[in-house]
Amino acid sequence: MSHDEFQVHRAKILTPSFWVLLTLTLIGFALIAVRFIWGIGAVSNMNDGYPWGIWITYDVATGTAIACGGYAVAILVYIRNKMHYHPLIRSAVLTSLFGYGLAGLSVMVDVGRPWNAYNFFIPSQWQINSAMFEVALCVMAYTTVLAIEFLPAVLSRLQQTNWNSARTFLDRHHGRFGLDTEIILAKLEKLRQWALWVQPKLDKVLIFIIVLGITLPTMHQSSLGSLMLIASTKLHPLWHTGFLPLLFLINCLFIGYSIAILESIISSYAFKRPFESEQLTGLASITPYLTTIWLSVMVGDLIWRGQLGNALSLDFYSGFFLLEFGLVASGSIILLFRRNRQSMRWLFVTAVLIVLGGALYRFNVYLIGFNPGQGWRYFPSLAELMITVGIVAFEILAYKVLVKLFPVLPRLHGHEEPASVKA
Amino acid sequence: MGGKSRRDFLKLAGLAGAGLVAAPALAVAGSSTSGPNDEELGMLYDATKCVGCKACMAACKRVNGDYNALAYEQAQFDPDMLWDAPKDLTGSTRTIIKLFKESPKEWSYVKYSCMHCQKPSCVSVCPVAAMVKDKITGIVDYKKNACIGCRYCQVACAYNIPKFQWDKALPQIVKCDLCKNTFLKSNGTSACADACPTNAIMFGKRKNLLAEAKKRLTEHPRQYVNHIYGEYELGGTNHLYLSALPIKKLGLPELQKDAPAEFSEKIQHTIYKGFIAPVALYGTLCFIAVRNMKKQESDHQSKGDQPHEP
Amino acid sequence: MSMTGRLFGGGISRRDFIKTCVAATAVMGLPFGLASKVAAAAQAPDRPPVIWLHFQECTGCSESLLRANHPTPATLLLEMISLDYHETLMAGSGHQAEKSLHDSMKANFGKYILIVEGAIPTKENGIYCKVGGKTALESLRSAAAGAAAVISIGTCASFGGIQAAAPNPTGAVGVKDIIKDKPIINIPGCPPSPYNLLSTVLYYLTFKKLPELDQLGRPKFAYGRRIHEHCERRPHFDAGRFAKAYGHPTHAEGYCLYKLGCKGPATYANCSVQRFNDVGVWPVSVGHPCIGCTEPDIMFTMTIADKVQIHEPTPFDSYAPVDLKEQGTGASPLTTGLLGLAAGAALGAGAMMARKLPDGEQSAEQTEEESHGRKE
């Protein structure tokens, strides 16, 4: 079976950072168990004015636009047929993946009755004229969907093990769990041969689950500007309009394509692997259509409303607004430059920017200009800061696990494969 | 980038985003024409009628047995926490009387609770239908069994009435319901329209309250501000109040006509309309994803490549 | 036998004497330590005098004075002054009577203490009351020129009283309506507690000088405080708890009275402290409605069951404020400290990778060799 152009990161995995990480992960795991037990505001400072605080802004709200490299990525590869841009796919779809799942975890941790969720599934529940409805059921189906687009990367480590570092580890433990090695060890095989008899059924449908995975995001992202269409006397007129699904549309792109040039720099950098050059300068030249389309709309709407004025008046609203505007707009003029674009010094510096100005626009949608009147006001707690940070924390994690455990990271072409450490 | 991918990124550009665009356009473009529904069930507040004695704030905890949070918040002259002295509407408190005092002769009560909109936004933007209104009383209610906790309610809620409890592990949305799962059911009012001395609270069916509020406003024009509030705020509320100084000062927010769940539902249902459009985009993506993979595969087998995978 | 014993004869114990000195004493809102300086003023051999005149009156007032239960006030506040004029007390009468009013007047001209009671009519030059051919209204004036102060008991002679009432036929008023160039005291009331006037008297007769008096000539010690905010069924009105009807069971069970009239909350006086007859009874604690006499407003103007409208709540009302300025928890300093922290340390890390990430166009040898470099 030919897998050429992914390959296994072969590396040690308990690094010094995996141990950072998992304590950040543990400390942000026992804050959500504080939650469970004394209630939300035990740990956060979200308030009845502020009924959304910085796990929705942030985890769900911003985290899925970032998530959404994998979503940006395949719209290239299998809508617009750029092949050579296969290599990125399937770090995109881990990335996604975590982002989004744990989007999920972060809402679990949100809602106050997560018990009462199945009645997700209940057609007589169903109330179609919410968007968080539709945020829910897509992002539920987009997480299902990129576990099985990541399933071939599973499946073909599956196919090539031959479950020696289990068996060294049963044979090391022999009888102490009550375990037999060898039942064991058949039971594995079968799954290796399932996975050999399913690889062949799953590439035949797999085109239709991954345009699945286009669509999806296509309409939740939307859906998650949606959500504060209906909050029209709360959120500061420079950010409520009816175009708000759209610019998160495109927001979600921009955000999604700058982030697969980061996660391929960022990874390339600390794995010690040659840069993918050739693809991010590709990459890096679609970006500034999108931000120019966005950032059109966004003008072109405060002039139709009226809200030119608000926007330049220099109040606080209007740092935020420009500071957003800024990041962005500064971060393509950089991309205009066909030099700029093929260093990796500005490709990062730009993505960096508009990473950092498109995730701004989602938290002054949500968070900076709310405002829910009545003196209320809002932010996060320490507790809360550290749920959220113990979250990225075990996405980063179990990013850095993965790859060194499946094929992910695009193959190194010309070079014999690092020594390998296990198979 | 060449001239075919900016086209191929147009194209795409414009069917992602065709229903997008064209729905604010929509939604702008026709509001709703059907008016309140005046046979509802409701309350008019009048607060100049209002004596402050918090009758209606101890008949609501105690017909909806919200013992749990006395002295939930403690007011500064009880540091024995013995009074129940809310500052707000919380978790424990569906209605409170608060009073506004500018000088010794600018000054009225008001009471908090909810308004039970003829177009509620939180009905509008529950997921899975936990707070519905009734179709007959009108009456906006909350269904715990349902909620997930998500407190979309709160967000959309131009009043911030809907309350959520945070200090308890297992919490739930408190709003008002009219008493519809207790008092209502054996008396045939609400407990605070009962228990009020001066019959500042009256409760009945929107018709009535209307009318009764525009003779008290021509019967006593200099006693009122010539506003009812609510007859048309967000599409109107079932909840109406009468004041002597303008509501803003009561606290409550000075709205436009228009409800927002209007407008949401209208961009909501546009994209979504029949689900036409997600349907057209999955099966205009397929066809393009598979003929993209045949192309692939065709250009490989001509070089003798592997076919790709995808 | 002790001069206090001479004074009061058999009437008043010393024990009675120093326990009324000690009422009047809370009622004047004075320390406890005060009551010696009260009751040694009350003995002071120099009893001021003092002229009581009726107008438009049921002697109601004086009544309330006599007939308590226990007449321990009465017996000390006769003893205490030189009650030269009181036409329902006076052992003499016509002639004899004026001459000995005429009397004390020219005697102790400017130093006399004038108490009046009831209103005084001025329709028609005041026809409509007249003592010993003399009208209300040249008697009060005549009275009054040489008062050192003038006392109004009662709230016919403090604000013209149901002699008052629409329509008003006599054109009856208060004192303070008529006297304008002395210090008038008003103890309204329907009657008044005796132990207000006591209390008065006392005040005067042990610091040489007059109370502290509200906008309405009141002493502020007895009617500084709403009824509302001291009456014993406040905890039912604070909780809702209103009686229905008379003799419905929510009265019986001694509910608030608001609902059925009570002008408690508007009501400025001490019954719901003080009370009556020295036996613990006020209207409100038999089961009647505060009606309100101690306010020119109220009684008289409004009916007994009418619902009077609260104009200033008092603490325990404790309302909510409408705009509660903040709500929420804002940024803690450390929160921000940690936040700020990592912010700079992602920024400082951020800029420390952009300078080492290769700037210009470069191949993938290149790039690769230099991976490959750093590898080893």
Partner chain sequence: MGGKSRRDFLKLAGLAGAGLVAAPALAVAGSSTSGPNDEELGMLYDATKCVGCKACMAACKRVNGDYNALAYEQAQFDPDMLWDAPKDLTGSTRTIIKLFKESPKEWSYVKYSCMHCQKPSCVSVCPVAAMVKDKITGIVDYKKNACIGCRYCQVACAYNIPKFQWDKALPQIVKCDLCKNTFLKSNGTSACADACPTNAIMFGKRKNLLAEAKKRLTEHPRQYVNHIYGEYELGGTNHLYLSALPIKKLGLPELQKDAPAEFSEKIQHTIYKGFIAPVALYGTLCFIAVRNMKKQESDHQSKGDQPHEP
Given for the second form:
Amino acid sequence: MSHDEFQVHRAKILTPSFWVLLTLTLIGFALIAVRFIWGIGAVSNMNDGYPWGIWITYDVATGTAIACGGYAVAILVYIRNKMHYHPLIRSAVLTSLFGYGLAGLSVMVDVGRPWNAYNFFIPSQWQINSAMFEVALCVMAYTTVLAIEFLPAVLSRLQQTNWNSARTFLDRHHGRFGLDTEIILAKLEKLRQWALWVQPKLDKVLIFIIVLGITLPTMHQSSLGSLMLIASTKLHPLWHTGFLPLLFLINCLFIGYSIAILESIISSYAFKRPFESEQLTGLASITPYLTTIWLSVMVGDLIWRGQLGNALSLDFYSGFFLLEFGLVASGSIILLFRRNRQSMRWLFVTAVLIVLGGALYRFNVYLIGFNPGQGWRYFPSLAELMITVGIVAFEILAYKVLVKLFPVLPRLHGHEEPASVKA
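Switch from the form predicted together with its partner chain to the form predicted on its own and give that structure.
A single chain, with no partners or molecules, comes next.
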């Protein structure tokens, strides 16, 4: 594996967007503190009929699918051996790391009795026949795997650092903080030597970590669909089907490729970098095949179960079903034309359509199509929404900061990084 394919994005960290995202993050995390101090009822409209609200629907069921860019690109790179896409892998892995890590945080916010969460780590308390247990175990394990997969970027930066900026800072503030410059620099140098020692050893075992990183999402993404199989009387028949595990798995793949396209286009535009046109065109050529399979399974299942009439009835549920179907189908049709796959504008538009349609499908399954019976109503409170906004803001903020600290983005051809990066 070559670590020279990536570079640090040299730019200011404290930009206006940084402060906006930080403000939203602080608001969201302050409301999380309110939830833990005064209870979940202080910030949430959830009830016994709707025990899962926006946090599980978006942050877990939908957010993990949006975070499947690393999973989808890894399949191309390491299973199909398409190393042509390798420059996209670190950025996709970083996005996935935040998506899954924050999904785990959302679960802890959502749990009604968080002080009992320690039972998850006690094997005698495990319910191994539970799809929910499998999802929780795989999400936790996959988050750890993603952190290990991102570790080479951290080690690479440590190896290239000469600590000149650190020396300047320590010399300047020696009198104020009583810092011993030489002792601190010696410890930092030991850290760099540790990175040089760990890197080759990690490279030898990284392929096994990657295989685990491909296996775990395959398991828990299908299990997210399995969770709703038991809701046969509460989930609308347009979405309740035995094919839910398969539909969720395919859904996460085409969302993963689409989000990888979106992330690359947006970061290239925001950081004023050239677009990775070749790789993005390749990803766009794969997506329609996956969406066609997904749409075909969905339509065939509706015909088999005699629900096609319900899908076309134009009532409340039919409207949401047709919207999800139309968004995914329209984005896919546009991508069938080669000239559209070579246009960054059309790639952006189609990726947005497919991500929105795929995400709406998960919302339909987990929330919109779910009806626990008469007398139960749910709409997320402002605090619930702001917690979700805060979590998403933190994800974007952390991504913007880390690409400016570590070699994550693909190296620009003809723009070589100096051999020693200043700390």
